[in-house]
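In the block that follows, a single chain appears as C-alpha cells, in the form predicted on its own.
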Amino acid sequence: MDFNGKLILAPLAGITNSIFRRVCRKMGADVTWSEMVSADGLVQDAGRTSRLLRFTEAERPFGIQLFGSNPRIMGLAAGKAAGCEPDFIDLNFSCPVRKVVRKNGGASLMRDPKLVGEIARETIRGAGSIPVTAKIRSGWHAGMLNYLEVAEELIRSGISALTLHPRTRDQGFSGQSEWDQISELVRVSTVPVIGSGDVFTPSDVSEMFDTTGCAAVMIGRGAVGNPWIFSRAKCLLTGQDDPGEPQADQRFRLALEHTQMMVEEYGEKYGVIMLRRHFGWYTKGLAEASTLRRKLFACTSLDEVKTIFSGYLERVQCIQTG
C-alpha cells in the first residue's frame, strides 16, 4: 500500500459510512477507512458490527481499522476482516472516547508499549498478506509522551505505516495539536508517516506536508459538511489557485447528491433522517444557517429537502439582487 503524497479521509464512528466514503472519494480522498470496528464484536459475529466492513470498489483504497485489548482477538478478527479483501488493516491506539478508553481500548493502549507489539504482531499473523498499518497518539497524559517508544514496537512489529494525531488521550480534541512531534517522528521511522490533528483548510494541508515531511495527510474533522477540502487542498498541491469556499447552491447539490444516495441504501425517510446532521455541516456558516436547519431537520422526505434548497437559493437571490 503506497500512502506517499495521499489524502486520507480519516476513521470517524457514526459518520464515515460507506456513503460519505464515496462522496469524499468523488471530492479528491485518495484513501478512505471504514469506521472503527470492535474485534470482540467481529469475532463474535455481532452483525451491527460486521456492516461496518462493507465497502465498494469505489472507495478503494479502503482499510478495515480494529480496536481492542486481547492480542488473540486481534489477530482472529484480523483475519475475519482480510476475508473482505481490503488493502490494509488498520489499528486504533488512539480513540480517546471514555467507553473504548474504559475497556482498555483505543488510546488506552498508550499506556503499555509491550502489549501494543504484541497486539500488531497477532494482527499481522492473522492479516496474512493484507498489510497491516496503525494510529496513535503522543501519549497518554502530558507527563508520558511515549509515542516515539510505541512507534519503535510498532515498527519492529512489522506494521506498514503508521498514523500520529499529536494530541494525549487526555487532551481529547481540546488544545492544540503539536506538529512537531510528527516531524520527529518522521526523522526517525523507517515506514511511512501519517499527520493527523487540526487540518481544517487547503493550506493546513500542504502546511503539514511541507513541516512535518510526512508521507501522508488525514483529515477528519474538516472534511465533515465539507469535502472540498481534498480538491482544494490538491489544486494548492500542484501549483493551482485554490478556488475557495464552495457557495450555497454547491453545497447544496452535493447535499442533495449525498441524501440521494442515502435513500436508495435505507430508503426514504430513514434515510433522510440519517443524514440531518450532515445537513447541519452542510449548511454551516451560511446567512440565515439556524432557520435553515430547523427547516431540514424536520424534513422525512427527498422532495422535501430539495424544495427548502431550492426556497432558500431563490431568497437570497431576491435578497442579492434587491
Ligand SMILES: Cc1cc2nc3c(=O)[nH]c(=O)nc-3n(C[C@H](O)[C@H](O)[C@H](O)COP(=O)(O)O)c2cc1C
Contents of the next structure:
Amino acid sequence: MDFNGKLILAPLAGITNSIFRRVCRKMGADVTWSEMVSADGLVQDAGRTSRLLRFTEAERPFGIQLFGSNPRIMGLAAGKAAGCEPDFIDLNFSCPVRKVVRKNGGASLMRDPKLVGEIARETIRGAGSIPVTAKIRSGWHAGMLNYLEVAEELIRSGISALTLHPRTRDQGFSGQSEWDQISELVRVSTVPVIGSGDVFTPSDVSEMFDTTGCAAVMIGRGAVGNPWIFSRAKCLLTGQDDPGEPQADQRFRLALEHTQMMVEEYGEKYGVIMLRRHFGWYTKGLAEASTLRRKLFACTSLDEVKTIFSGYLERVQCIQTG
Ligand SMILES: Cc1cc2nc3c(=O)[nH]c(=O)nc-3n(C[C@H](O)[C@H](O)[C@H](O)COP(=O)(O)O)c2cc1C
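Alt. form predicted together with this ligand, vs. the form predicted on its own above:
Full assembly next; the chain just shown is listed first.
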C-alpha cells in the first residue's frame, strides 16, 4: 500500500460511513478509512459490528480500523476483517473516548508499549497478506509523551505505516495539534508517517507536507460538510489556481447527490433523516443558514430537499440582482 503524497479521509466514528467515503473519494480523497470497529464486537458478532466492515470498490484504497486490547482477539478480528479484502487494516491506539479507554482500548494503550507490540504482532499474523498500519497519539498526558517509543515498538513489530495525531489523550480535541512531533517521528521512522490534526484548509494541507515531511496528510473535521478540501488541496499542490470556497449552488448539488445515495441505500425517509447533520455542515457559513437548516431538518423526502435548495437559490439571486 503506497501512501506517498496521498490525501486521506480520516476515520470519524459516526460520520465517515461508506456513502460519505464515496463522496470524498469523488471529491479527490486518495485513500479512505473505516470508522473504528470493535475487535470484541467483531469476534462475538453480531451483524451490527460486521456491517461497519462493508465497503464498495469506489472507496478503495480502503482500510478497516480495529480497536481492542486483547492480542488474541485482535488477531481473530484481523482474520475476519482480512476476509473482506480491504487494502490494509489499521490499529487504533488513538481514541480518547471514555467508553473505549475504560476497557483499555484506543489511546489507553499508549501507556503500555509492550502490549501495543503484542497487539500489532497478533494482528499482522491474523491479517495474513493484508498490510497492517497503526494510528497513535502523542501519549497519555503531557507528562508522558511516548509516541516515539510506541512507534518504535510498532515498527519493530512489522507495521507498514504510522499515523500520528499529535495530541495527548488528556487533550481530547482541545488545544492545538503539535506538528513538530510529526516532524520528529518522520525523522526517526523507517515506515511512512501520515500526519493528522487541525487540517482545515487547502493551505494547511501543503503546510503539513512542507513543514513535517510526512508521507501523507489525513483530513478529518476539515472534510465534514466540505469534501471540496481534497480537490482544492490538490490544485494547490500541483500549482493550479485554487477554485476557492464552494458557492451555495455547488454545495447544494453535492448535498443532493449525497442525499440521493443515502436514499438509495436506506430508503427515502430514513435516508433523508440520517443526512440532517450533514445538511447542517453543508450549509455552514451561508447567509440565513439557520432558517435554511430549520427547513431542511424538517424534511423527510428528496423532493422537499430539492424545493428548499432551489427556493433558497432563487431568493439569493433576487437579492443579488436587486
Ligand atoms: C467525531 C470524530 C470521530 C472520530 N473517530 C475516529 C475513529 O473512529 N478512529 C480514529 O482513529 N480516529 C477518530 N477520530 C480522530 C480523527 O481521525 C483525527 O485523527 C482527528 O480528528 C484529528 O484530525 P482533524 O483535526 O483533521 O479532525 C475522530 C474524530 C472525531 C472528531
